[in-house]
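Quick heads-up: it's one chain on its own, the form predicted alone, in structure tokens.
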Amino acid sequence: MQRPRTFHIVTFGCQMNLADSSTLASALMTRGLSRVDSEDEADLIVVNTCSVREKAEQRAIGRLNEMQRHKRTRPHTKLAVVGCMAQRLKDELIDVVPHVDYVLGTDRQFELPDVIDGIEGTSKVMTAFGHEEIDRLAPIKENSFSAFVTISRGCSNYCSYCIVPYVRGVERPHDPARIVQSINELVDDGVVEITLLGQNVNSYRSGDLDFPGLLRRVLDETPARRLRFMTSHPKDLSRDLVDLMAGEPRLLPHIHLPLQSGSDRVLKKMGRKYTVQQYFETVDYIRARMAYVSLTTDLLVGFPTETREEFAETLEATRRARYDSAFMFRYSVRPGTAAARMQDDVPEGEKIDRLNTLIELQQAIALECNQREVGRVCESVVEGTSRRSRHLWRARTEANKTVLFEGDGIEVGQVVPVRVLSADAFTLHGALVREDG
């Protein structure tokens, strides 16, 4: 059998899987592979998974069926299928796409290199739990200015409709002295902006250090320019870390808070163990705190039982939250979970109405706050060009929004002042502020 000599990652989901395929791919170079920029040109091709939603199965299932050509015009080629889909759905994975070679779920997917070169096995389904030594998992820089740090692995939350614990397993923190290391070789490779990456980072603990006190050794001992960190829990997150966010600018200001639900009936049955109440204590704290902060949050529609009144109570919310934007989404089953027991009773048409309700008002507040950042410098890492056109820059703001300038000289990764003209609900346009005025 011919060894792979090339690879390519497609990536679905959220940072946590964009940081395990850096980790795979510097895994896979390690071995002697190299990374190539298209599937075409791979003779491994990998598909990181994931499971949140069925939308995210269905969308990486269709990409795995169309890489099916890959098959018939380079016989050789060599497809895995890694991360939590690859987790939930084991040998069932195999029915669905028969072409795939590798299924490997969340802590065996670093075996990677071991099972193309013959060392692990001869499964071609391997998803056991207990196989992954956390700390022995580098993280490698995406690009050449930013860095996603994992801090830990899993979750122990087992929110009611997420299948997140059964397919990443509990929460693991990783070691602080690790952390700190990998932040400091990240700077030292020219890393300008690094987050840190956990299901939940605020019920970080590892001894006797939390959250705030790996925060804390990181600043003392790293001297990263930018630092963020997501998700944050409601129900953990505390108010010594946004004190010390309040007090220290290396800190970016923006915070994910996911809410899910304005209605506190709903919130018990999804099993968030936190009132509305309470999530507005926490969001108050935060802005009596932090003159400057951007809050972004999840909101989920269509709940099991979910009734019009108590999504008129997350419309409430939102408006009360002015969030700077949000992710919204409709429920879907997830199997496995609690709420997979309940009645899905809330019709499909239902859910999209309620969904596009919410987004029409979000979208019209994240405007005006938008709106509010005109007239700011913001301190911009610049990522590259904008998308629409290779005339203006595009640039990441502290308070982690897309900025767009016109600039000569610049250089990907530079940190640039940029004063803000104009916006609208999704991007800011501005020009870049010259030392000489």
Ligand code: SAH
The other form holds:
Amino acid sequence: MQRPRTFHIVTFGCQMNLADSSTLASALMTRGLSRVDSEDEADLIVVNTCSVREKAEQRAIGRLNEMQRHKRTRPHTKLAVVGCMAQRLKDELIDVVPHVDYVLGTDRQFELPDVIDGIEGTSKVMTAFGHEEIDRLAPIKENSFSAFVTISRGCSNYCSYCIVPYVRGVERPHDPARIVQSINELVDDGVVEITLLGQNVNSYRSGDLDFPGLLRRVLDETPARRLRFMTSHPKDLSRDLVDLMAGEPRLLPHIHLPLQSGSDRVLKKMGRKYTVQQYFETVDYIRARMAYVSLTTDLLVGFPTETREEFAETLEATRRARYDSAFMFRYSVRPGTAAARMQDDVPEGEKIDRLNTLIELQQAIALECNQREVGRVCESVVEGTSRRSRHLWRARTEANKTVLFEGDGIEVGQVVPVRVLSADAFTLHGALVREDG
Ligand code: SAH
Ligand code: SF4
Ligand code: F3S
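What would the structure be for the form predicted in complex with this ligand, rather than the form predicted alone?
What follows is the whole complex; the chain from before opens it.
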């Protein structure tokens, strides 16, 4: 068998998957494969998949089917499916998509180099959890200015609707010394902004070290200029963390705090382990301690048995929280979860209506929040040019918002002060503040 020389990775799903893809790319490159920009040129195509909603899986399967054409034109092409859907479907995936060569789960994917080399003990379907080497693998840098650093894998919360604990396993912390070392290496390499990743960063624990403790260590032992983290579970976000953020400008003022529902009854059925009141005690504390903070969330509509009144409570909570932005979803049954045993009784049309109502409300709130930024000078990391206009630079503000501005002699990766002049619901528009004016 001809050994693949080039590879291309297609990534679906969340930032955790993006981070895993970078780590996998690094593992493949260490073993002599080179990365190519297009799947048309790759001897090995890797699809890193997501299982969080049925649609995410359908999309990945659609892409995999389409990839059969590569096998026709270049029969030596190998196709590997890794990540969450690989973990969930295991061998069954080969029945669904027979031209797939390898199926490697969320932890096993990093053994892909061994698998393609046919190293003893490997097989084409591997989905056991656990891999002691994972946090020793250094991801490749996807760009010159920002990077993800995974602080824990998996999740032990088992929210009743969610597949993540099943496909990623229980929460396992990465070694703090390794986290610090990775950040130092990235900063040495020129990275200015680092996002620490975990499904629930606030439940991080390694020995005596909790999440605020980890952040203190990172602040003390690395020169990282801009640090972010996600996701924060409302039940575990501590005042200690908020106090730390309030006094430390290197911790950027953005908190992603998924509410999911504004109804206590629904939250309970979701297994979220907080009430609306407890959630807002946290939000109020954040707003009291941090003069400037961007608050974002995830919201889920149409959970089994959710009534119109309960949905109205979600609208009410959304108004009250004044989210800068939100990811909003309609409930999708995930086989094997606790909610899958409940009847999915909110009709699809009703779910769509609720979602549209919520999106409309949230867009109006986002517009208001963004307009409040007008006049502010944001220290922003230049990420490239605007997707719509190549004459405009695109940068990320401290609050994780996109700001567009004009300027000469700007370079990607620079941190520049931009004064916000106007805003829509998604983007800020500004002007560069020159040192001399
Ligand atoms: N760990 C993160 C969420 C990871 S999944 C947290 O707890 O916030 C990202 C989002 O997908 C969730 O916040 C939820 O809003 C949504 N989601 C999860 N399972 C879903 C399902 N079965 N149907 C629809 N949306 C879902
Ligand atoms: Fe899923 Fe809940 Fe874990 Fe988030 S905290 S990944 S929603 S189980
Ligand atoms: Fe992320 Fe999707 Fe897996 S949201 S953890 S890629 S199921």
